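The data below hold one chain only, encoded as structure tokens and taken in the form predicted alone.
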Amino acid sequence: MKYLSLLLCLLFPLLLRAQGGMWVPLSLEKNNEKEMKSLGLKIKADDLFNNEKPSIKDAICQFDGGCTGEMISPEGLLLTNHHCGFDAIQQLSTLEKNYVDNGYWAKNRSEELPAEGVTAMFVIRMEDITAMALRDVQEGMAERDRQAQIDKNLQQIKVNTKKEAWQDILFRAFYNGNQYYMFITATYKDVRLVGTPPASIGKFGSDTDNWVWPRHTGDFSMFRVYADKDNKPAAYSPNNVPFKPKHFLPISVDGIKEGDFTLVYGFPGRTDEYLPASAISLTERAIDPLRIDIRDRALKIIDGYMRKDPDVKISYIAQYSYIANGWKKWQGEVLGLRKSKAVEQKKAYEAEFTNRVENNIDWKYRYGNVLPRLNEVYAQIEPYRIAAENYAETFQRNNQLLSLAAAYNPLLEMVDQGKLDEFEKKKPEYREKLAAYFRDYRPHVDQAVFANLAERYANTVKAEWGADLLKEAANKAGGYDALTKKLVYNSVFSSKNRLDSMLNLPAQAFTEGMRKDPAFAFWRSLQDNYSKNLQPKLAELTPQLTLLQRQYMDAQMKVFREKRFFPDANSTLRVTYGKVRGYEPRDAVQYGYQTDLDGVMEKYVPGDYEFDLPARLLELWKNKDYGQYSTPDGRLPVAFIATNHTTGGNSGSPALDAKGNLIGLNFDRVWEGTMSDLNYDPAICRNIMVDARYILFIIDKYAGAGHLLQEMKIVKGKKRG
């Protein structure tokens, strides 16, 4: 009886928890409208998403392939996070025109700066195509044959689907391949920077405050989408005109209070909510700690150079933020998984699943071996997954030299395969990227990171998985520092001029030069070892996991009919909703739901690169010159939290009130809730949003860019635009 009580305590939160989830907007009326209304929604599901007429979904776009943005004016004005626009801001910056440190505000359309390569992708319509996608797919088919049949079906669907020439068709699998959706999209490629606060506002708190609450970051930037004269996507041209969206979001300055309904609309990247306990355990005790250790080493080295040299700081600030983002997220993920007892909850859930399956003849025949077999394969693949992640973090994600060398391998393979025409066509694409890459590359920084991580790798993997290879090379060179200096400074991949000269060579001379290059040869030896000793086992077991996870997903949906299952995030358009709410992360600690400018000043440290503040903001605070953006008690709101279920990709997503007005801009999650990618728990999972009033205050009072507000629709009194 005691065990049963414990089982029920662990199980029921998984089966009955309200809110949470990243819901397909096409199905809101069927699956979510009633619950959203009960939580406070005042508009219809049809207002949020409609394939046939303008709706709020037409204001939402995927920004630059990995974030979310939204239209906030009828003239294509786009709002997203500062960190989402940061690459573009950095690329447009120089030491003389330092938009990272000083910010930038276009005074008129002619001053809006083209953000090369940045895109805004809108969903025109979406459709459930599961029946057509899975036509002639039989149970028991080999994974390769199954996928081949699905690909054939999707190709036929693509041929039969009517669309405009400027539109694209995307297919995405849901529920681990048990369902399929089609998206008709339009991607706009002329996007221009309109305004950004300085990093001292847009990145205030930087990496120290990343993933934590209370938060005081004005994480926003503004762009404008341009189109041709017919409002269609077009490459950059001075003749293009501002894009006219079917819908744009009114912005409310009414503010929020605890318990208010909130909805976040965007393109969440990836979640894995339905994994077995064995997979969660692997992440908690092995994969995340490994990632954290490697990135901790890299960050300490880069930070040391950034603090000494302003040139390194501006060159590596984006790289540093990228590395630190995952590093801190994984720490919070481990903390949250342990605090929420995620593994224990999953085991209780699996016990109930097994009990139900065992007591149903049909389910026992079909699903009886799925979970045991899934756990068995996870046990088999565990050491290989750990080693593969070690390799990726060491030589791909945190090593610029070898990553660049690897990127050039396809050119060599084209020549080896006799595809000389393709080789010549591809070379200009590679050459075009040289200036941007080497603008921010500093060999001495990369070499220091390389030496540290290479030694760590050699001491943490099996001899046959690369340890012996590294140790032998280091001994021969006189140590890891000497080895990596030799590789970095003698390689064409650390010099723009030398790499450009290499690209100018004829095909055969190019391949000969590549093979003689010390960095490329070293990468090739590591990659060959990986391909020989690690990849085969991964290639053998991964398809088995794919099949079993799909079967397990199907089984869960059949066995737990009382539970609603939202599909895992896969970078497609989703809706999540909840309420403004504080939380208690641990014993005797309670956080409120709102921060304000007074809290910014409490963190202010003059001269500190994370907590310094511009003089203008200090002046506005001193004079309490907040305009219409203050609270009734005279404070200026900065950020707030709610129970919306978000993840990477939701950065830049609009936070909407019950009537569809923009009240905030999603940019982060609380540290203890970063495990929501694997185990959403409404008790501690919170998303963090910049308050719309702070955004408008910065634009208006700080930047003096009130002309931008004139094209927005600012609402008061909870009106709907």
Given for the second form:
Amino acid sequence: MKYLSLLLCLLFPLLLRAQGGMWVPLSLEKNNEKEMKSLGLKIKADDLFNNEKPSIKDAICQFDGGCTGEMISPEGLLLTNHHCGFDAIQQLSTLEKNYVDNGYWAKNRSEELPAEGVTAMFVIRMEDITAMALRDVQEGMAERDRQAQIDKNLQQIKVNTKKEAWQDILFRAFYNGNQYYMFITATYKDVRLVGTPPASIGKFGSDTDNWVWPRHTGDFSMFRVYADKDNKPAAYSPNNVPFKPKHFLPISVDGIKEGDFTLVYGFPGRTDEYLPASAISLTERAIDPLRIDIRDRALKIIDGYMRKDPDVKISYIAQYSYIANGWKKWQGEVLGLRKSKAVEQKKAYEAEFTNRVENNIDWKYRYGNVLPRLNEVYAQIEPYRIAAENYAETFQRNNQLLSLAAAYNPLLEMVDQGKLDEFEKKKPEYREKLAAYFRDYRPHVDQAVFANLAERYANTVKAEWGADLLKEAANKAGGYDALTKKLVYNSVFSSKNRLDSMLNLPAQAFTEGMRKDPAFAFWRSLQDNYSKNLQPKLAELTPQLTLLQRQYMDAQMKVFREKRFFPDANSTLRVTYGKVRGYEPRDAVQYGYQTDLDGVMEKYVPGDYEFDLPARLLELWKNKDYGQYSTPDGRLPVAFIATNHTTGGNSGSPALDAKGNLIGLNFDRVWEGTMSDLNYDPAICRNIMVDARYILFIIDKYAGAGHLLQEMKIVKGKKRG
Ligand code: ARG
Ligand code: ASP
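Alt. form predicted in complex with ligand ARG, vs. the form predicted alone above:
Entire complex below, previous chain first.
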């Protein structure tokens, strides 16, 4: 009996998820409309998404490949997070024109700054193409044959699909490959910076406050999408005109209260909610701690240089934030997985699964082996996965020199394979990137990280996975510092001029130069070693996991009929909804649902690296000059939380009210809920949004850019239902 109740306790959250999920907009009417209405939605599912006529989805775009943005004016004005626009803001800044520190506001269209390379992708149409995609796919097919058949089917669909010349077709697998969807998209490439608050507002609290509630960050920036004269995507041109979206979001300044309906519409990147306990355990025990340790070292070193040197600070600030973001999230994730007993919960769920499967002859035949096999393969792959992650974090994600050298390998291969035309065609692409890359590259910073991480790698992997190779090289050079100095300073990959000259050489001379380069040669030897000693096992086991996970997903959906299954996030357009709500992370600890400007002032530390504030904001606060953005009791709201199930990629997503007006801008999740990508728990998982009133206040009162409000549609007063 005691066991049973414990089992039920553990099972409850997994079986009866009251809320949560990132839903496919195409099937909202079927799957979600009733629930959304019961939570307070006042518009129809059809207003949110429609393939045939304009709907709210036409205001939502994927911003720069990894975030979300939305249209807030009929003239292409785009709202997203400060941290989503940060790369662009940083690249447009210099120590003289420092938009990171001082902010920027274009006074008119001619002052809007082209953000090179930034894109805005809209979904024109989506379709469920599962039946066609899986045609002639048989159970028991080898994974490679299955994929080949699917690719063939998709190719056929592509040929048969009507689309305009400027549109693209994307295919995406859902439910681990049990379903397929097609997306017709349009990607706009002329995107310009309109305005950003200074980092002291847009990034207030920086890494200390990142992933934490209560939060006081004005995490937003604004861009404008430009199109050619026919409103179609076009490369940057001074002749382009503001894009006219089919829909843009009105902004409500009516405010929110606890219990209000909210909906977040955007492009969540990746979740893994249906993995077996063995996979969660691997992440919790080994993968996350490994990543944290590596980034801990890299961050300490970079931070040391950034604090000493303003030049390093502005060059590395975006990169630092990117590395720190994962580093901190994984820490929260490990804590959350432990605290929510995620592994035990999953094991209890698996026990119930097995029980049901054992009692059904058909299921037993089809699914009886799936979980035991998954566990076996996870046990086999574990050391290889850990080493591969170690390799990627050490030599790719936290090492600029070797990453750049690796990025040039395809050029070398083109020449080796005699594809000289392709080589010549590709070169300009590489050349174009040099200026931006080297503007922010500081060899001494990269070298210091490299030395530390290389030594760590040598001491944490097996001899044949690169440890021997590294140790030998370090011995010969006189230590890791000497080794990495030699590699960095003698390589063309740490100097713009030398790399540029090498790119100008004829094909044969280019490849000779590459082969002679110490960094490239070193990367090659590491990579050869990886390909020989690690890759084969991964290549053998990974497809097995893919197959088993697909079967397990299918099995879960059949066996737990009472449970609702949303597909894991896969960077496609999704809807998640919930209510504005505080939470109780621990016994007797309660978090309110909203923060305000007084709270910003409580955190203010003059001159601090993370908690300084601009004088103008202090002045507005002292005078309580909040205009129409104030609450009835005279406060200025800054951020709020709700039960929307979001993940990375949802940043910049609009939070909508029951009528489809924008009330906030999603940018983060709370510390206790960061494990939501693996084990969502509606009791403590909350998303964090900047309040629309704070955004408008900063634009209007702080920046004096009130002219921008004229093109927006501000909803106020009676219109609220
Ligand atoms: N944690 C948020 C997200 O995952 C915000 C990150 C930006 N802020 C930062 N300090 N790195 O993107
Ligand atoms: N901050 C994340 C993003 O950039 C959102 C999240 O992970 O909650 O998408």
